[in-house]
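Consider the single chain below, provided in structure tokens and representing the form predicted alone.
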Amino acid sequence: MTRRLLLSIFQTLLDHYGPQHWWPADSAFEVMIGAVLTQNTAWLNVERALTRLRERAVLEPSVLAALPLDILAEAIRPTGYFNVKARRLQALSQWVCAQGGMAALKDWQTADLRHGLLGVHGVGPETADDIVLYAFGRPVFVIDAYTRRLFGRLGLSVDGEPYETLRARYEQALPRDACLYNEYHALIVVHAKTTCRTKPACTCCILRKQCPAAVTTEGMED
């Protein structure tokens, strides 16, 4: 039932939005840069730090890597907190820069690829995931704030369950493809950002049907 469910609200958003064509970048290095200048800010400041780290051609692993902090820092204070988030670039550049740079890493295994990332200064399992995901192409599933959200009122999940017990359940519900992956998470945040939101529009939702959570607002409603 799970598997059928899960499917089922994949098709209904892809046939409602269409495809997102995530995630939006010139490269996968951008890919990962731009992983972890979304943390905790809108996509939207996140193309205006990478269009300023474009115009100053850092977009190399050995280039940020050895950019003076201050100089990064700046270039990415559209995101906030931008002290911290340099820091966890610089963190990030210098460990693909020790692992013999992206094509390197494109041979890794994906446990092995999201055990290193893991083990990076300031990426987190979220971020890690964004990065297999969208930068290298493994089927891992994303679980984020927006997942925990739509996936909770529709009874797939708990509040509090661990991110592991999460994306190994939906991991194991769906098929292991990489692209539904990635189009299933854009949908998601989409289709959280503009309807399912903290205060959800439940009567102009296209999983109102399928929604627990949907029905008890409007039994509250009536």
Given for the second form:
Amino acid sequence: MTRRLLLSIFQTLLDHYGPQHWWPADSAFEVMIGAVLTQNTAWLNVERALTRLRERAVLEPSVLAALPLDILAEAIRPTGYFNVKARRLQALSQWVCAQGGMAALKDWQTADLRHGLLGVHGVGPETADDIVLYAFGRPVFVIDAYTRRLFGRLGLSVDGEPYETLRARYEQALPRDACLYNEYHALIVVHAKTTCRTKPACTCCILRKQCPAAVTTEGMED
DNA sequence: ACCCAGGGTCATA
DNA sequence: TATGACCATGGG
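Return the structure block for the form predicted together with the DNA; the form predicted alone was the one displayed.
Full complex below, order starting with the chain above.
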């Protein structure tokens, strides 16, 4: 696993798509809410739900923590899984309040933040890392389905590797830089949304140069 | 009509 | 530990 290769891939994506300035939100707490709402859900629908929450003036830990579940579920209806996510948002909001609010959480160590978030119902590894990186600006490398697919195609991982294995490997290979991880994950997502989903894409996209497998699979694509 | 989207939990073997 | 069912709306 070469740092050079990972940085070269990053540079190619950055040159092509430009800085993404993630996460799109007005506050750290809104990042947390968005992270839960976007679970297996298109971001457009998350924006609709966030707008509805804003209209109802409930985008605050103490308010959300006490909001009746049916009201909350109705507000986030556009994201799908609204009953499930209503409970998750409430659990997360109650946890934030119990820890003394967002300001108190900003003093926590990165590992404690991660561990604490993972203890909240409905917050798994990816959602926790989205929050740690994009709400608190800590250097954790987020692994999502796009990351798995891209790095898999580039020959940097194999199918079925556990989340922690991948995260540890990429964090070890790259400098521990929150700004780098921020842009890298955002660029992977943007790239995935604007490129082919079904083909071994590195043979037909801007990352062709960096893809060792492109040599062996060359000619198989149209 | 189909597939999938910036996942996670829970029950089962 | 490893699958599978389930959650559910909206866009292409």
